[in-house]
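Starting off, we have a lone chain in the form predicted on its own, written out as C-alpha cells.
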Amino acid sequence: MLKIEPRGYESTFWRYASPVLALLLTGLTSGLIFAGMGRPPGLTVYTFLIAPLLQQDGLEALAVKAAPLIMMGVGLSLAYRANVWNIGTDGQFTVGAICGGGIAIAFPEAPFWAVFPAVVIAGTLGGMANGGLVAWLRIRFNANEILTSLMLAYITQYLLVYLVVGPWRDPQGFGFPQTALFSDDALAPRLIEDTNVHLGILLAPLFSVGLWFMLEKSLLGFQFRVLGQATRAAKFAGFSENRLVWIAMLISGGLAGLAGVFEATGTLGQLTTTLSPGYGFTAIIVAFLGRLNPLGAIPAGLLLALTYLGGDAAQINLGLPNAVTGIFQGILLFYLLGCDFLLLNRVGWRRTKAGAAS
C-alpha cells in the first residue's frame, strides 16, 4: 500500500532531480497527447526538442529567445526567494519596450552614443517604474502583488496596442499595426555581425552570476534568504520587509524592462503588438525550474526557449497548432510543482497485515 511521510527537511537529492524528473514526464505526457492527435510520438518530441538546435543558424536563434527569458527569470528567482510574487514581468517586458522605442522613435537622428544608452536607461526605468507601482500598492493598501502585477500586464498590452495602431504607427507601413524602423544607431549593437546575436544575449548570463553572488554572498542577499523562509524571523532581525520587498520589485521589475528594450532594439527593430509572444509568464516556468537560483536560470532559459523553436517547427513540418508551445510548457509546469511534492515528502509501500503474515 502506498504511503507518504514527512521528510522533515529539504531532499538535496529531489532538489535537482525534480526538474529532471518533470521533464522526462513532460516528454512522456507530451508524446501521448501527440499520438491522440495522430502525430508519430517519436518524431514529434524529436521536430520539437532536437531537430530546432539541427537548423543552420539554429544556435543562434536559440540565443535570441534565451536572451529575454533569462533576464526575466533572474529577476524572478530574486523576488520570489523573498516571498515577492511577481507574475506581471509581461507587463514589465512590454512597459521597458514602449519606454526604451518611444526615445527611438521621438530622436530618429540622434548618434549612437546619445540615442542608445538613452533607450536603455528609459526602458529600464520603465519596468522599474511598473514593478515600483506593484511595490507601493502592496505596501500601501497590502494589495496582493499577484493581482496586481498581472492587471497591469493587461493594461500594459492595451496601451501598447494603442500606440502602434495609433500616434505612432508607421504612416508609411500600409496600415500595418508597428511603428516606424528604428535608426540604426538606435538598435543594439550586433556581437557577431551580419547576425541577430545582440549585446542582450551577453548580458543576461552576466547579470545572472551578477544576482547569485548578490544572493549567495552579500548580506542584501542574506536578508532576502531570510525573508522567504521565515519572515518573522526576519522583521526580528531588524530586516525591514518593506525595503526589501521594493529591491525585489525594482530588480525584477528593470531587468523585465531591459529585456523589453533589448527585445525591441535587437530582435524586432520596431514595436509591433506581437512584441512579447508571453516571454514574462514563460519566465515564472524558468524561474522555477532553475530552482529559483539565477545560475539555474541560465539552462531553464535555454530549454523553455527552444520550446519557442519547437513549436515552430512543430507547426511547419507536421502541422500542429500553434498551441502546442503553451501545452508543453504548460503539463512541464504542472509535473515541476508535482514533483516538488518529493522535497519535502517520501512515498514508499506500506506493507498489509496479509502481506507481513505472509
The other form holds:
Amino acid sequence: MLKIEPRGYESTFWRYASPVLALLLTGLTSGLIFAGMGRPPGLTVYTFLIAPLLQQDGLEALAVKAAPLIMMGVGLSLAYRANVWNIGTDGQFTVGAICGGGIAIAFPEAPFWAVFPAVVIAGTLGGMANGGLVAWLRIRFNANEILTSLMLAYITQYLLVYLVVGPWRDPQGFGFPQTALFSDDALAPRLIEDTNVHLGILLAPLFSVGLWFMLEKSLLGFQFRVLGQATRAAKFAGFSENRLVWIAMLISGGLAGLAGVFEATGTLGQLTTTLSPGYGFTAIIVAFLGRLNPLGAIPAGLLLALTYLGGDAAQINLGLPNAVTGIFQGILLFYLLGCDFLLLNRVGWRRTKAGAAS
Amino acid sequence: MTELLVAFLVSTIAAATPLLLAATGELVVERVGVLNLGVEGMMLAGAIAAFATANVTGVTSLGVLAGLVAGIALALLFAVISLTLQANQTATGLALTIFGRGFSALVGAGFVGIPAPTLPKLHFPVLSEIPVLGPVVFGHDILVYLSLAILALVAWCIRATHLGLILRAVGDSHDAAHALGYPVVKIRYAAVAFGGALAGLAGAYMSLAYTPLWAQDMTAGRGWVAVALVTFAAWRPFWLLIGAWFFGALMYLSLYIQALGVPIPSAFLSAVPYIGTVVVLVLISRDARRIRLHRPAMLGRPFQARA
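Starting from the form predicted on its own shown above, please give the structure in the form predicted together with its partner chain.
And the full complex, kicking off with our chain again.
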C-alpha cells in the first residue's frame, strides 16, 4: 500500500521537480479531457502547446503575451512571499492602461520624448494608487486584501467601460466602443522594426532580475521572506509588517500598471472595453509556477503565454472553444499545489506484510 | 406606489437568494476552520451544470440536482488538495475559482444564447392571492424557500446541537477536537462538500431562475460577495440574511435606476454593488477586536494528525 511519511525538511530535488511533474500531469489530464470530448488527445495537446511556436511570428506573439504576465507575476511573487494576497492585478493593469492611455489621448501632438515617459509614469502611478488603496484599507481598516483588491478589479473594469463608451470614445470611430488610436509618438518603441516586439518585452525580464536581487540579497528582501514564513519571528525582530504590506502592494500594483501601459501602447495602440483576457488570474499561476521566485516568473510567464496562443490555435484548427485555456490553467495550478506535498513528505510503496506488522 | 414596493421587495429577495445560499455554505466551511475562496468557481460550475441538464432533459429539478452535484464535485477537488495534501488554502481556493471559470466556459460554449426551462414559481391557494403579502411572501420558486430553510437549519444546528458543538470545536481548536477523538479531516471534508452543494445550488438559481440563460462568467463576482458576507455577518448565520438582503436591494436598485433613464452613466450604477462590498467590508473590519472575537481560531490553518 501507499506509504507516506513526513520528511521533516524541504526536499531540494522536489523543489524543482514538482513543477515539472505538475506540468506533465496537466498535459496528461488535458489529453484525457480532450479524448473525452472526442478529439484525438495527442494532436490536441500538440496543437495547444507546440504548434503555436512553429507558426510564423509564433515567438513574437509569445513574447508579446508573456511580457505583461511576467511583469505581473514578478510583483505577485514578492507580495505572496509576504502573505499579501493581491488577487486584483487585473484592476491595477486596467488602471495603468487608463492613466497611460488618458495621457496619450490628451496630448496627441506631443513629441515622443515628452509624451511617452509621461504615459509610462502615469500608468505606473495609477497601478500603484490602486495597489496602495488596497494596502491602506488593510492597514488602516483591517479589510481583507483578497476581497478589496478583487472588488476594485470589477470597479475599474466598469470605469474603463464608462470612459471608452462615454467621454473618451473616438468621435470618428463609427460608434465603436474604442478610443482614438494613440499618436505614433505615444506608442512603446519597437525593439525590432516592423514587429510587435516592444520595449516592455525587454523590461519584463529586467524587473524579474532586479526584484530577485532585492528579495534574495537585500535586508528588505530578507524581511519579506521572514514575514511570510514566520510572522511572529518577524515581529520580534522588529520588522514593520505595515511597511512591508505597503511595499508589496505598491510594487505589485505598479508593475501591473506598467504591464497595462505596455499592453495599451505596445500591443493595442488604443483603449477598448476589454483590455485584459484574464491576465490577473493567470499572473497568480505564473507566480506559483515560478515558485514565488521572481526569476522563475520568466519561464512560467512564457509557458502561460503559450496557453493563450494554444487556446486560439485550438479554436481555429480544431474548433474547440478557447475556454480550454482557462481549464488548462486551473488544472495546472491544482497540480502545482498538490505536487508540493512531495516537498515535505516522502511517498513510496510499502510491502503489505511489513505494513501489517507496523 | 404599492406596485413599486412589491416589485422592489420581490426582486430584492430574488437577488439575495444566490448570495444567501452560497454564503450559508461558506459560513459552515469557515466555522470548521477552512477558508474556501473557490465559491465563485463552484457557483459557475453549478450554473452551467444546472443549465445544461435542464436544457437537455427539459426537467428543471434534474437541473437543480446537477448544479448541486457539480458544486460538491469541485468542493471535493478543493478538499483533496487543501486538506489531504495540505496545500495553502488561499491558493487552492483561487485555483478552484480559475478552474470553475474555465470549466463552465468550456461546457457552456455550446449553450450560449439558447433558452432553458425556468424554475416555476410556487402558487399557494388563497395565500398567493393576498395583496402585497401574497407576491412578496408566497410568490417565489422553491429555491428561495429552501435557502431560508437551510439557513434556519444551519443556525439551529450550530447554536443548539451536539453536531454544532463538534463543528465549532474543529474550527476553534482542531488539536483539542482531535484529542477528543473527533475525525477532524473527515468533518472538514463533509463541511467543504456541504459548502460546495450550496454554492452549486446558488449557481443553479442564477441560471434557472434569476437570469434563465447561460452567459460566460454570469455570476459576476457574486461568489466573492458571498465570501465577504460571511465576514460581514461575523460568522453568525442570521446576520447573513440581513447582508444578503442588503446586497440584493443594492443590486436591484442599480438595475432599476438604470432602467429609469436617470442621467447617471450605467457603468457607475453597475459598479455600485462592488463599491458597496468594499465599503461594508471596511466598516465591518474596522473593529479588529470584534473580528478576532468571532472568527474561528483555526481559519485557514492546515491540520496534520500527529501520532
